[in-house]
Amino acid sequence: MLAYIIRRILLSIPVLIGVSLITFFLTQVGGDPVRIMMGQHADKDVIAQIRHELHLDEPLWKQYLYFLHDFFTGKLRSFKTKRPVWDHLKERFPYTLSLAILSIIIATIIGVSAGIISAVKRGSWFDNLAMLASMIGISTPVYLIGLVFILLFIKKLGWIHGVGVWDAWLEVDLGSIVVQIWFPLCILLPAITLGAQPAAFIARITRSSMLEVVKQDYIRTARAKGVPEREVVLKHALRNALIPVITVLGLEFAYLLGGAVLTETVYAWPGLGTMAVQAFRDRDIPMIQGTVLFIAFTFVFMNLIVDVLYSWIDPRIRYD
């Protein structure tokens, strides 16, 4: 396992090699990004000043190994704020994070409990019902479901004070003390909102997974033995068929990662999302490249975790 881990660390490097290289070209044919900042009318002197400064006026080649010399070393700054890029990314990665934990388990525990139903049941009118609400889940887009919540609990209901972060305590009456008990009700909206896609497709792979493995040869002999069907369907059949589930959790939980930009700016969270949405509109340079190369390290690392739980859900899978 250990060397198949290194190789795995081994090949990703030639990915975020590409990844930086795509983005840091992508980036060149935007304009001049010294100009975009001083506007028109700067003095021709500064302007040569600060190219010189950013290491604007040399070869393509060399402005590239200065970016990712500046990544890894922290010292890639941003031209709006002049701060570095790292800063910016601890500051927003733990809202994005702590969005995309609570998205991943809500869309786990609604995804595969229909899953499980609808392939127990499979004909029923639940399963006809949780297919049809995957495939509106899948159908509609997220910043949609974003404004029919606002409007729904926010405006009409009034349920959550507004968007955007706030700190909100809940009083539980245990009869002769009232418990004051912090709990962040920000953050519900937008995690339901965000983990309503991943919810739709995680019902629909474990339902044709389950499918699948329920009709194999050792789930009969289960049965015919007597065994419980709730063990039969939850210890035999589930464990092998969450292969699948894995690969889509492993996939969301990367996307989540890396800044779900439509859910973010709809609710005003700030998170990797709306920063690199800001960053766009402030053409700032160094703060996308930087982005965008932490999110593509996320997925590589994502990925890597996938591929290792796989081993630990399946025994029979090896990868010496």
Contents of the next structure:
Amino acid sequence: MLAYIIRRILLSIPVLIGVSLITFFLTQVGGDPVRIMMGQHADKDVIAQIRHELHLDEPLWKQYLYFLHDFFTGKLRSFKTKRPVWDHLKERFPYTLSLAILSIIIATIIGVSAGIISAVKRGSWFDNLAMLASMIGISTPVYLIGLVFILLFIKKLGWIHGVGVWDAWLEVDLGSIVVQIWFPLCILLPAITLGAQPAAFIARITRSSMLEVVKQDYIRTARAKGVPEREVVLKHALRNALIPVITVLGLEFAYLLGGAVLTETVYAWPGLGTMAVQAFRDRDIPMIQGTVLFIAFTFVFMNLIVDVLYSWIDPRIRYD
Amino acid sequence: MAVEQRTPWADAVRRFKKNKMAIVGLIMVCFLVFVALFADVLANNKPIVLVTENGLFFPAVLDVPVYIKYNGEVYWPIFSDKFIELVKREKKVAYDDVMQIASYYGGKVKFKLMPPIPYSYDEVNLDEVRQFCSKKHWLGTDEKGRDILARIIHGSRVSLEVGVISQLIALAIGVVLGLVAGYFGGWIDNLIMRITDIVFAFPFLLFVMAITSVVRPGIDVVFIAMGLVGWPSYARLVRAQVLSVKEMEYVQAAVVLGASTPRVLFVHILPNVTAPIIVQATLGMAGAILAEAGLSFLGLGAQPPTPSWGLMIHSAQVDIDPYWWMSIFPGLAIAFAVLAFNMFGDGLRDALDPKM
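Please give the other form, namely the form predicted together with its partner chain, since only the form predicted alone has been shown so far.
Shown next: the complete complex, the earlier chain at its head.
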């Protein structure tokens, strides 16, 4: 097991190097970053000074090493805010993390239960409806769901008082007393919106995985022994059916951690996604580099964890 | 007596026909293609057919008259440039203005057939901004008074173009690299597969965003960026298929008979991996359409006045209350297109690969 983990970590090193190389060279494609930032009519001396500060007068391979060094030591600074990119990342990551966790919980509950019921009642109206709904869920752009929610719950019904992040204290009027409960209501709509697509996906995977498992001999054995159907489904079948579901869950979670760019933008959620979009709009090269590198590294790291978890859950699988 | 043919493709068609969801998907895809192909005739402020005393015009689709009487002579501008040359010389105008002049000389209108939606996608009308659905504008108008339905109809072109071109680029790169990796193995295989790992390490949308924002936002950059980022899934797919096919006897036989490597790859191996590629390309279309709309929604994809569905929502979302139709209708169009390709692709997969 340990050997596998070590091997897996070693395998991801070239990927990480490649990722950093692509991130670095990508920002070279657009031409001189200082020109991009300052426009065509900037002062020559200022440009020369900035070029020197950013090591742009050095050869490319040195620039790349400087970039890595600056990134990991926190010296990489945003063109726009002049603050280290790391500070921004640290500020934004908790928002993305909490949103990702809540949406994956919502997606798992809805997806797994819908998938099980669909598989057990294969061909029923529920199955057809759930599969149609999941198809629509996968195909609908998140910002359409987001805009409909905003229109309905914020603008028309007024249940939720706005987008973005706001005071987490909720006042509940119990007649004689008013109780204040800590609940970040503002995360609810973004989390449901973001969870819709993974939910649809998980429902499909759970269903097909369950259908695969119930064909197995040990399920027939369990039934033949007279195990109650409920127990067959929930204990014998589900446990095995969940193995591929967990992989998908892990990957979806890794994906959500990368900043749900579109959902965050619709809800003005101050996570990594909106940070990335802002950096792209400003053409703030160090911010783009830092954000993209951070997100890609997170993604690679999460994939590593998923792989290790997978081989731990299902010892039959070893990638060698 | 005729014997029923049972080729694998015929079997696939049979399975596909039984799948209701797939058939609905196919119909939706055909509808989209139809709308995209005939967008100019479905929604246009120029008439489809215009017959005047002096000529015959198809203004919606043709820049020049079919025939026209000019100074007592009859010209056939679609067959010869004589008339265009004449007008250019006499009036000293550019080619684009010839049509205007031609219609000016057209004389009294005898017959005129307008498109069902008599608005073009870029026709600004500041007297009719942000109007709700009416008999005049079926899906309302946007912040510049442009007809939303006309924009949605022309937007189908943008979406399909993005889908087809980006998938073709991805397909071309992915198939070649996948074939090479799978067939030769060794360090080439290792290298190519590590590159796919690296590209997969970036979230798709983020990677494309990074490219378009650094190069220049615009629909053409989106095509290419999505192709460049999208190839690894094809490469992996093709490689896996090649690995399972290349040890088969018929391939070995071709090699022994002296077929060249490219011939073995493209003539003997590639046809056997087409089924999964078709499925991947169909589902990839759905992904590409969704991604383009997302990018344009962020303002980092198509630029005005391109009638991209995502861009329409981008400029309309600030007006969501109370002018919701300006963003919801284009959103539904995106969902429809993506749903169409997902349903069709899913059906294809079930039909072509009964094991899955």
